[in-house]
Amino acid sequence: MNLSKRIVAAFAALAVAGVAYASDAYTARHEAMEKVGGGMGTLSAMAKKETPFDAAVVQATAKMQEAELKKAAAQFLPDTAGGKSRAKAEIWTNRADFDALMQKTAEALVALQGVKDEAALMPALRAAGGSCRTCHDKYRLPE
């Protein structure tokens, strides 16, 4: 093979690793914010008293929506944005606001770990869900 096909075979091979790079990272943090939502769902429905509160629930389901949050900001990797992602340029033009968000978020998630009564859920969840929904509005497409 001469070099400039060679050249040509490189840069392929390149853009099919980037276009897997991308891929992957927007499928695991496409992931990890279902996890992260699913638990709001369960959630909501003990604060709307469709299910019997459980502050054992409540406290597994926001570790398990920290952990799944950090695990999705860590792939909002640059040049990962497009494709079927709903994710803004913004987040990777205005990072520093991302990652507060994003860490806002975290400790809204760890404050709803140390509910303990059903009068405490609210507020912990309307706290969550706020910071969840302002970082939607800001960085994220609609459908």
Contents of the next structure:
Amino acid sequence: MNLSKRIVAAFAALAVAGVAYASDAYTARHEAMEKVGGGMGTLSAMAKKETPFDAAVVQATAKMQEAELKKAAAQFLPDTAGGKSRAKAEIWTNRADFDALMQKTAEALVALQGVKDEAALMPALRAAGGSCRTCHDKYRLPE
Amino acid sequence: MSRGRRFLAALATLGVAGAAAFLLLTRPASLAEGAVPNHVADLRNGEVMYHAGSCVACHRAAEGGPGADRGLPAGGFAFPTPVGRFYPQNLTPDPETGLGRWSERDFVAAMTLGVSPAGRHYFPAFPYAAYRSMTKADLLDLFAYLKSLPAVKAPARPHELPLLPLAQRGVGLWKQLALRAEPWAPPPGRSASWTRGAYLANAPGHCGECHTPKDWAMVADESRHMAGGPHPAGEGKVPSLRGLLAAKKYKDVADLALALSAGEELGYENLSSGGMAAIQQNLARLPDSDLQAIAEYLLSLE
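Okay, that one was the form predicted alone. Can I see the form predicted together with its partner chain too?
Every component of the complex follows; first up is the chain already shown.
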């Protein structure tokens, strides 16, 4: 390979790596968020009394959600907006606010893990879900 | 006259005629005599209208601005559109910067004709094309409710729009198209609940402002009523509200009513983006019978 071909190849490799970096981050956080949402489905069915109350399921589900939320939060890497992602550019310009909302949501999910009786489930779930809404309202584009 | 001079004279005449036609076609309307009936206000109904219209979603105070801590509709929060940034009116009864000096007649003219007390057009970012379908009683109750709020002094910011005065007068041309048809009225022969839901969604609720796509002239294309389309703020899409049952988005009327009431608090995550989170939280303050009615109406759209 002569020099100019090598330069072109190097740029092409960099471009591929860049796209892979953005799409890996998107895929990782998207999948993690889908799991958080799946947990909401399980717990809201229980809160609506469509399924029987089970404190152990509440605890395990909210623990899983907390872990997945933290995984997702770590994947909002610089320059990974655009494409299929609905992440707003403001995430990166208001990073401290975004991180604080993520932290608040994680704390609400920790509180949800401590629910021991049926009456406490609905308010704890709505607090956590309301926290999801605040962040989606500010930082997620419409479909 | 030389040929050149005649040409200039003709051009000047055309220009004057064009300007005269523009001024005539864009002249702000005024209310007919007797358009505002005598009315004893019902503040509770006014509050229902206030939440049904999600007034505070657009008229909210600027972040950290006067009235923001109490969630009052003091204006100041920017309303972004592809043509520019609008700063909606302070709706609290402050005499200098709010509605304190407005008469019932001023309010009805604003809500049904889109004309300010000073006789200027409002930009249609203020959805009077929907509000003009509200009953006079509901309008006057809403006005009384706004007048009952704590007054907040919050001076208006001018809209950030190119050629503002010309654009503002030009709204008259848009009105010629957009307000040509009779105001919306519920079709007869439906249940009381469906009719109530249709009224709340179409008149105060102005769902179609985002959920009905617009044609080339930025007028709602009623042949695609509530069918969704591009998001008016410029990025992404607004979902269709037609065929929600067939698409299995909601199980039944109770499910959609709960979605409107709780939103993402109970995992209804598609109600959180594109500005819908604020609308949902306003709707959550409606009586449950009204949420059921809106859900019944929406699920009937095929």
